[in-house]
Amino acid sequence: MLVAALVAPALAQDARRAYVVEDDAIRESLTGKPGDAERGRAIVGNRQVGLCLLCHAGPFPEERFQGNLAPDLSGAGSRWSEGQLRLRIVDAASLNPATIMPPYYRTEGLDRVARSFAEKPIFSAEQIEDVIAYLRTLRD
């Protein structure tokens, strides 16, 4: 099943990869290769994986009850560069300390994390690159 494949990597075996923040971006891929936009769309649209649609709306006509707490994902590929998207997913709080967006890859300095999730990223590096590949396709 696709959903299980999307969830399993980050919580099971992802060895976090180092990254460098430059200005408002992480310019280098976390995997050294581009992600898969189709897998990225599946992650963003799935309510059990990243929960993106809890806060964001986007071009998902099949999904009811999309969020309105965060920017609409439509046009994300026009508004932000690949590196800017990467930083927002890895650790949005580095840009806005008051954000409610969870850090999908940062694991240090977090409060109130369940023991079973401590020191584990929400997304694997591959999942982040897949989501970025999908978001880059969303142009106005």
Second form
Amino acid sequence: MLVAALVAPALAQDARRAYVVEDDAIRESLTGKPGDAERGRAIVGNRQVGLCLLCHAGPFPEERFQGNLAPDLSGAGSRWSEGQLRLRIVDAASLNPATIMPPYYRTEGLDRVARSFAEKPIFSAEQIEDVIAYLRTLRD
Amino acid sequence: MNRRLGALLLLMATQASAEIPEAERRSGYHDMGASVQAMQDDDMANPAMLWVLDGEKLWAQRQGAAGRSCADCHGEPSRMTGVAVRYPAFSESASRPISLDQRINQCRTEQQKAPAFDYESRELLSLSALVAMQSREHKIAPPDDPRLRTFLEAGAATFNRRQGQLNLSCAQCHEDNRGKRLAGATIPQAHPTGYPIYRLEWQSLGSLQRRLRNCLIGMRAEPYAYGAPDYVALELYLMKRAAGMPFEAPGVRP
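Moving on from the form predicted alone, please list the structure of the form predicted together with its partner chain.
To see the whole picture, the full complex is given below, headed by that same chain.
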């Protein structure tokens, strides 16, 4: 899938960084730095922050309730490159328009967002990078 | 670029989901554990019956400037048999469909000359539980009223439209992913068979609109105000989707 150079607009109110999509990936870190895998694990495992385990299962033996709406996250780091994982989290719909996976770093094209979340992406750029760093550790 | 992206996303947002074939329709009752089912099955264990008892008292009380009770005009509560399964219904005076709660409040204000009860108040829930219970085991029977058509269509559109920060539609969960697990909860088909329900998580009785509000908040979408036409249109569509299913109010849900 080719999504040529889609650049997120720099909106005045939010601190979203511009990014470049090449083919099916965002190669560059949104923060210019690698994230922290340990913090990333805490985000993915938290149902209020990451929400991932609502839909996915993953290597979280301490979490009793995990979803089965989506593939198990185990092994995601060997199935996908860092850049592919980044685009997946930033805006999964750009890979699969019908997906139910929420766009974690997009605010445009959304309808009736609750006031307390308006104009805010689900994740900050730092959180995106932490989650990517964690997913990269899921090799099997 | 962004305008085009926006238009594309809007287009995607209206994508049709897989409607549930009639033979596969099931009440949320079947998606819950045996202990919660047992609670609903036994009136001695069903906490909603406390509201029904309050409803019986209110039914008989003379209230408002008119000094009339529900019973004065309607007789026994059993005279309400078969009413709840055909709400929302079109109201001449409102020129749009109204919910059962709103119908009860219409009698409060117009017949009893008393102030309307607040949405989700103990009084309104008690009366609606009492009225709803009279239709137990009746089939859901939305009125075949051409005046409802545009409202039904609006409800269907809301059900199928992605909303909120999570960009999900009701249909993506309740049709495409019905029966699967969202973390610990089995996703039901969203049939309004048991309302008002006693929800263990609320530790209280609550209306269908309160349940819808919970889902909207989960999607991080702005909930509608209680009683808003948007909710009534959604209710109307949910009843239509569930037409013919047996009514089981007051239900119990986790």
